[in-house]
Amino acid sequence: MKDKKVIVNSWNEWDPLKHVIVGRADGCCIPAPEPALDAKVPEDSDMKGKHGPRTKDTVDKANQLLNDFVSILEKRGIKVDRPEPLNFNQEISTPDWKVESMFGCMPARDVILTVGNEMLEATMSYRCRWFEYLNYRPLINKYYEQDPNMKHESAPKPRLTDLDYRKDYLSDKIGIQKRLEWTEKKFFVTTEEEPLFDAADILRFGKDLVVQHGFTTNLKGIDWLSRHYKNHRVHAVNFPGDPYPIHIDATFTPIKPGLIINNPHRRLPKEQKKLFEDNGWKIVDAAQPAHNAPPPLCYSSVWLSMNVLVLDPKTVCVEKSEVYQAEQLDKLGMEVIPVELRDAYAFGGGLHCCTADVYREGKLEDYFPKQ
């Protein structure tokens, strides 16, 4: 039975989930142009040139789906907390920059990283997301008061001046081929001016943290994580087949100890596979998405099909329409729980994106003893 004083505990992506944060769609805005965003929006996207508050009907629909997801989790005995939305439709600024609005608080995974008894607020690499941690502060403060061993940390807030972004990425006519060449060379929109990372670029494997180097996390950010988590081994990975490398959880998804599904268009490079292969982990190509395009006004990839939430090593939540991904995970021995969420994708992502762990049963273990 869980000790009442232990509120925060989560070492990996698959131990039995008992307490989680699920985001909200309230007041979400399509961000105005800024360097980090401009590099991310696909060149053929219907998002080009549009910004401001999302419509009430789409917000209401997304919230209904998120609320239904919460009900599914609660019926399985999982405690769910929700963030407190800010007024996102307001100009924010620092002495270095200003933007017309904030973003939202649906993708909790982007902002909050839970490692053991610590919850860490990520730096964030978009200006519009600079204050996003404030949506979660009331919850984190509550956990801190209730759990005497819980640690609350915040990574250094970056200045996010123009020096943080490469001007090469500001053109809207780069083309996919050039983007893929740049990704191969690890030439991303973010520079090494200061440490940058989003929490959704980090996967937890017990004593090892696997971090994607890409648009939203730079090498200085990975170095900061290495220095911060001194008892962990931190591994930088990259995926050359991704022209828009943002967040690892639609590319490389651990399902249970020893098993990972990998986006077949963004395979882990051979030399980086060694860590997993030497320790008996199986990496299999994820099933194809059920859709050929993202929903309207959504700049996420169709590969949110593999953005699943593992409830325990035998149970996984998969978006309801992603029938091929569900079928694959069923054949891999998982109980699949279908969850309708596609009409909420535009607010920040899929089932893994919209959640942040608070408590998973389990302890720190070494899944990669051969290194």
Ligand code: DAV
Second form
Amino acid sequence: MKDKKVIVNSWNEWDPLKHVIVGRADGCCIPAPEPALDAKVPEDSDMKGKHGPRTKDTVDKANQLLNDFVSILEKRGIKVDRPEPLNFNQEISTPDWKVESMFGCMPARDVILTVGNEMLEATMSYRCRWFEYLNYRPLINKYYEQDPNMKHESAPKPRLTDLDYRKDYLSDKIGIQKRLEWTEKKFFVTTEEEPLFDAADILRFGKDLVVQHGFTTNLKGIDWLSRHYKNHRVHAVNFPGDPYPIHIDATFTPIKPGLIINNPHRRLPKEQKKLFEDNGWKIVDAAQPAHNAPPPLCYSSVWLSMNVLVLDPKTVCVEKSEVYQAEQLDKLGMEVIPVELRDAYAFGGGLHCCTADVYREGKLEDYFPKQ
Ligand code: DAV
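Can you return the structure of this protein in the form predicted together with the named molecule rather than the form predicted on its own?
After this comes the whole thing, all chains and molecules, with the earlier chain placed first.
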């Protein structure tokens, strides 16, 4: 039996999920241009030049899908909490900058990192997301009151002045070839001015944390994480082949101990595979996405097909239209639960993105003893 006082506990991406946060689409805005965000919006995107609140119809549809996902989880005995949306359509500022609006609170995974009994608010690197942690504060404060061992941490708020962003990325006519050269050389939009990371760049494998170095997380951010998580080993990874590298969860997805699916267009470089191979982990190419293009007004790529939520080492939620990904995971021995979410993708991502762990059964374990 679970100790009632222990509310927060999650050490990896696959142990049995018992309590989770699922985001909301309410009031979500397409943010106005700003340096870090511009670098991520694909050059041919229908989002170029648009900003402001999303339409009521699209918000309602996304919320309906998120609510249905919540019901599926609850029917399986998983407790679900929801954030409290701010009014995103208002100007925000710090002494250094101001932006016309905020973003939203659908992708909880981007902001909140749960490691063991601790929830950490990420720095973020987009100005429009600077205050996003506030949507989760009512929940986090509640967990903190109920669970005497829970730790609530916040990474140093970054200043996000222009010094944080490389001017080379200001053009929207860089071209995919140049972007691929730059990202392969680890020349990303964010500089090393101060520590920056999004929580969705981090994967938890017990004692080891695997962190993607890319647009939203810099080396100083990874160094900050390794100083913060003293009892962990923190590994920086990068994935050449991705022209817009943000967040690890449409690129490299652990399914259960010993098994990872990797985006075949963004393979982990050979030398970085060593840690996994030396410890008997298999990295297999993920199945092709079922779609040729993302849905309208969406930041993310078609590889949200891989953005699955593992409920336990035998059960995984896969977006309903992603039939190839479902088939692959079925063949790999998983029970696949189809969940419709595609019309919510534009609000910040898929099934992994829109959730943040509160409680998974299980303890801290060492899955990579050889290193
Ligand atoms: O492939 O566009 C999406 C990750 C969202 N958290 C991609 C990355």
